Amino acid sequence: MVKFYQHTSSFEHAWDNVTYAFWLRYPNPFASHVVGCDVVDRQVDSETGVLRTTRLIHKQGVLPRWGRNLIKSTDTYIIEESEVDPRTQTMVTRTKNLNHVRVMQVEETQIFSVHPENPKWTQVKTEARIISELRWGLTGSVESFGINKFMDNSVRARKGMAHILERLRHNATLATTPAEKPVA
């Protein structure tokens, strides 16, 4: 049995501000459980213009009491792979787990693009699958609660990346503003 997300969110900023935000959202105040991000790759089509990287995400998370017997450590390993096109203005984003894969893993799809109605808005359509591999009628179970845990945390993704958005828009609107003239 695999359980299935999608949800689509705007945000109220330009899609190259909010792909630029995107690689700039770790760290915020929502996203506490993320110990660190590397670039593992990064390459620039010279054809298409296409930029595709890879990056490996470390989450630390906390186990229900019902987990502990099944997972020892809390640390979780994100694979990150996207594709930024800027002759078209999308960004398609994709993640999963690289351990506990067997308890549960987690593979989530994002398009950003220019939104459909107001072209300086983005839209984030996500698509997440979740899977457990495991027996004796945990299964649905597991799912469940990774199909509600990850709707818990792409609340607090969007809040993140809202933060981001916002420090960016306030740090340029600080960049602009001229100068007070000192007083003599």
Given for the second form:
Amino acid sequence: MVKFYQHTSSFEHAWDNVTYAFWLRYPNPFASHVVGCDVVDRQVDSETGVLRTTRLIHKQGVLPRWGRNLIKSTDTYIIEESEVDPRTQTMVTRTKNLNHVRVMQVEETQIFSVHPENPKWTQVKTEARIISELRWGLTGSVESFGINKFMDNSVRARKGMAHILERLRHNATLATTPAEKPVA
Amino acid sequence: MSSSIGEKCTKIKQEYDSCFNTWYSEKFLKGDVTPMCDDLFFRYKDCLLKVLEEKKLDTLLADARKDNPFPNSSANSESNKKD
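With the form predicted alone done, generate the form predicted in complex with the partner chain in the same format.
Following is the full complex, with the preceding chain placed first.
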């Protein structure tokens, strides 16, 4: 079973700030299930100037009743790979879960770019693929759970980013006066 | 700032994060890619790699990283090579 999901949204914040908020987005009040986040690799391509990062995110969550026999542990690890190209002002992020993949694999791609209608805003295109290898009549439950949970999480992730962006705006962290920058 | 997956790495991780945040906002986004946090990153990674090994996450991660997540990227050095 494979399900696709597509969504375009925007933030009323400049691209620079949105990409900065992406790095700062944990912890936030809408992501209490995220217990850890690490940078596994990070480098700038010397030819293109693109920043490439691999992060590992540890989440702990509550399982639906049907899932309790399938999944022993509520720990989920997510790999997040990203590229930031400051020249084209594009950030691409790709995430997928590393464990529980037989039950459900969620692969999400997000593209952050300058909003075509307002250069002070940022457009976010989200694409996701939800795959489950389960059979025996469970596919329906997994399918609806997967999509609902994914949409639920997307809303929370957006709220989390908006929260961080408001905090940045308030602190004027990316303002042109770096001397005033507070300690994050 | 978020915690590390390994509790013992959280302190060095947050020191590195602080450095990166400054570098990202004040250098990288303004076109300066000169490294600034390498020393902190090496120390942090040294701690993290041990934790990943202890938690048996290293092989899981290595497998997941076999696929190139950005096959069409301009930063993909293999496709970028001009012989």
